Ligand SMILES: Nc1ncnc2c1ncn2[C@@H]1O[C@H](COP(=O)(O)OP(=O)(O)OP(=O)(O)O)[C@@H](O)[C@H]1O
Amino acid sequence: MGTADTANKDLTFSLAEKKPKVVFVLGGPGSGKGTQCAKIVQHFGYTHLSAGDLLRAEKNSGSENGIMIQNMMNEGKIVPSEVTIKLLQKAMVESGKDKFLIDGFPRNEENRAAFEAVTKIEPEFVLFFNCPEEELERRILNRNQGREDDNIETIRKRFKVFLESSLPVIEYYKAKGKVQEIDAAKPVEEVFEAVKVIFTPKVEESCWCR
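Structure block, one chain, which must be in the form predicted on its own:
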């Protein structure tokens, strides 16, 4: 156990030394987060880390950690924050980069508090893709082209979970003036125009008013 602890401390230390710039990216299912993250990576040189992808990759790796993740998922349990955070830390250090988009995390208040406590990093801001439920449903159903009744319930459940767990995180950072909210119901290019304004360094501060 000792060596794992030392390795984790080393990870935290090498990350803290770098003072990376972290942006949390949150939005309901179908809000277009992935599409916009790809564009931000292309235009602004960020590294995109998806908590879900990292967990899936670890689960499929067959490592001891991966087997534990697999078992928890099979039992419908939520993987502990520490596990996800360690995977994110490792990916950040191994990338050698210093600007990150962390997609779909923190999913809840407990994730958020654990991330700050473990990594000693506060995000620069939270990029929140806000999209009405009806639009999210329409997009996902079009994307799936599946049997509607199958999907509509699942989508609503996912959206409800998002509201219950992620909105408190958004409210927390909003109180600190750290939320950049985007109207994600617009077409992809229009959404990206709004994103560009946020990521383009400003000559004079505080005028992204419309």
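I would like to compare: after the form predicted on its own, may I see the structure of the form predicted in complex with the ligand?
Keep in mind that what follows is only the chain, not its partners or any molecules around it.
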């Protein structure tokens, strides 16, 4: 067995031991996943891992996959799961934490099935930020963070990929009763009020009767 295979097995083993709590955060490009994750981190102590940010960092690190990642991102396409899952596993283990918001993953059926097969982790639930395309387009074109894929041509490709490949994943988790859907077209603070309700531990009704 090569050193890379051994390293991957070690990552898988470390994660399986920890049994981390995972929430998948999904929604169209520009729906506010990153914005709301930052707030959830502050209020509820999760660790935020954005698959897109990890891929951008990997691309910028000069890795052997750098050119492939850049080409896929510029086309709004989804990078093979093997690459993204390794980055996620490494980030989870290296963080030393056990409560994660995994933002922008799984983006397609391949991502979903491979993550489950490799890590054996089932998400606690899926947070889905639902927002109309015109609003997504407006937000991304105003984002100004220097992202190469924030141009109208790539935005439209990303939105098409979202409809064709990512929505079916959301439907898969809906059928399992795991989706918490939020109206993400509202202002940031209003969206976060709805998010807080989901993350705030529920007080059992029976507690009030005692």
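Positions refer to the first chain, counted from 1. This is a predicted model, so every value here is computed, not measured. So that the term is clear: the rigid core is the largest set of C-alpha atoms that superpose within 1.5 Å between two forms.
Asks: Would you say residue 63 moves its Cα by 2 Å or more between these two forms, aligning on the core?
Replies: The answer is yes, as the C-alpha of residue 63 shifts between these two forms by 2 Å or more after core alignment.
Asks: After the core is matched up, is the C-alpha of residue 174 off by 2 Å or more between these two forms?
Replies: Where the cores coincide, residue 174 shows only a C-alpha shift between these two forms that is less than 2 Å.
Asks: How about residue 157 - superposed on the rigid core, does its CA move between these two forms by 2 Å or more?
Replies: Moves: yes, 2 Å or greater.
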